[in-house]
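Just one chain is shown here, as structure tokens, and it is the form predicted on its own.
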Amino acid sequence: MITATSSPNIALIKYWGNRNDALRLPAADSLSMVLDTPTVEASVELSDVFTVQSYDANGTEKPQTEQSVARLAHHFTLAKEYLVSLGRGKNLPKNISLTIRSAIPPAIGIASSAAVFSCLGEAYGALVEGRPLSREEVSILSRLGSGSAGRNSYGGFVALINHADGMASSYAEQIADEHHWPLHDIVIVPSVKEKKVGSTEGHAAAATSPLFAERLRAIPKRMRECISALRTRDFEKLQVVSEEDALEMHRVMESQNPPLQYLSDETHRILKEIEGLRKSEKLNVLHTMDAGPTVHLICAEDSVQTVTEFAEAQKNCLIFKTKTGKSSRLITS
């Protein structure tokens, strides 16, 4: 049996779209913080036949839907091409047994799937005999399950790049490790209900959207300015950053042909208060959302008791306090 484990990433500079649907290839350039928790583990078994197990934080099983099996069998489909292309496909099993244990609610905007495609980069790298995988060969593993997975194949801040095409032409880049600037990443879950129109279903109609072009057109400007507050820890930079891009992201969502509408009345309430909060109280935080209502307020030491005090008085949400974390790794191979 084959282990690994991993948690999710927040995207400070998003992934919204495709130039690739079937392997992945992100349209831009992404740039994310690793957080220590809640975490996945991931185990791989040889199998007769391909099977699913998967359990949630209180060891409940959950059934998987014919949908969700497919998406876990074509990544194991597309790794192993991978994996033959680098010449190390020697002895693959032909099947396996996969047990997925997440503490991550699904498809709220946590990036469960980037948590649990992470690990499987993980595992299937260690199936292969010889030298073990490099970082970036894992990194492409993961981004062929779900492309925020390739950016948790290292810890603390790490960039999803775009290279020439094919399968292998976008990995991740580190550009600082998680000792380099602690900082907090305090989630409010207004909702846990699973979003109806999941992330893939919205990268492959984001193009239709007709502010998409200009997004992108922004995205290598912003990618630097990112950078550059991350390298020098220059908080004010970074929220300005991170928070244009964020609610550009979503007004692309929402122009989008279906529009999707995933953020909420309470993730609005949420945000302005916590502007509120900032500004009276001078506060080191910025606010985020990927795709879903779930708001991660990310704040600098200084600031975070005064922003997870006001995460724990919001009524009926969900809390994670959660810091800059690892990457994804083995616990047994």
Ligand code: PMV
Second form
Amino acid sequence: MITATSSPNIALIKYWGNRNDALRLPAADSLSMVLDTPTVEASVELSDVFTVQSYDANGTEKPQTEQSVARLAHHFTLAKEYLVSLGRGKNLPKNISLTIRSAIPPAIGIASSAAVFSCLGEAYGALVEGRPLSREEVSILSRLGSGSAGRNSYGGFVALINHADGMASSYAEQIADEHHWPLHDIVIVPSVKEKKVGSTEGHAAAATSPLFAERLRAIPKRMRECISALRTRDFEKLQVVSEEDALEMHRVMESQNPPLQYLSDETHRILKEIEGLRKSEKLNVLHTMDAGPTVHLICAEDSVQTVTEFAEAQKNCLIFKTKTGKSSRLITS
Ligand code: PMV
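Same protein, the form predicted in complex with this ligand this time rather than the form predicted on its own?
Following is the full complex, with the preceding chain placed first.
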């Protein structure tokens, strides 16, 4: 049995839209911070038929939807195709049975798919005989299941960079490791109701937004600014560029066809209040949201206490306290 572990990442420059949906090749580069919790563990065993068993944080079985099982099975097929293309296809199993244990509520804007598919990238990489795969190769295996999962194959701050063309043409690059700049992510979840439209369908319609082309033109400069802010630990610069990028991604989502409205009134209320507090208390905090109403408050050490108190004062919200974390990795193989 092969077991791997991983946790979500939170994007500072967001990935939205693909140049190839089937291979999850992003339309643009993206960059995120890997988080240390909540964790996911995935185990892979050889089997005659493809099966999936899933458990939540309490160990209660949570059966996957038919659609999720099909996505996991398709990812396994793509992963084998990629390994064969590397000349590493010898003795790969025809089928497997997967056990996924996740402490992350699904589909609420905390990247559970990034954590799950990066675990699987690690585990499938361990199916090959001979030399271990490189971190880039593991990133590609993970990305084939979920674009953002491709950013978990290193710890700390990780970019997913587009290269030429083909299945292997987008993979991770580490910008700085998890010790470079320990930042906190205080996550406020206003609703644990699962979203109706997931990111796979959302990416596929991104190009229908009249704002999409402009977004693609803006990203290279934002990537440079974000990398420079991270390397120099310039919080204000990081705040300006990442908030601009996240809010623009949501404008693209809201103007695509059909439109996707992931942010709720609660999200907007929280944003307004944290912006007020940031100003009055001179906090090093930035906000960002993925495909859900969940607000991520990324903050420096000097501001974490006030930001945590703010989060804990929110009524009817689930709170996660996380910080810069390590890469996805194998536990047993
Ligand atoms: O990896 P996916 O297909 O779940 O897409 C993730 C998209 C966002 O979370 C909205 C942005 C990002 O870069 O993580």
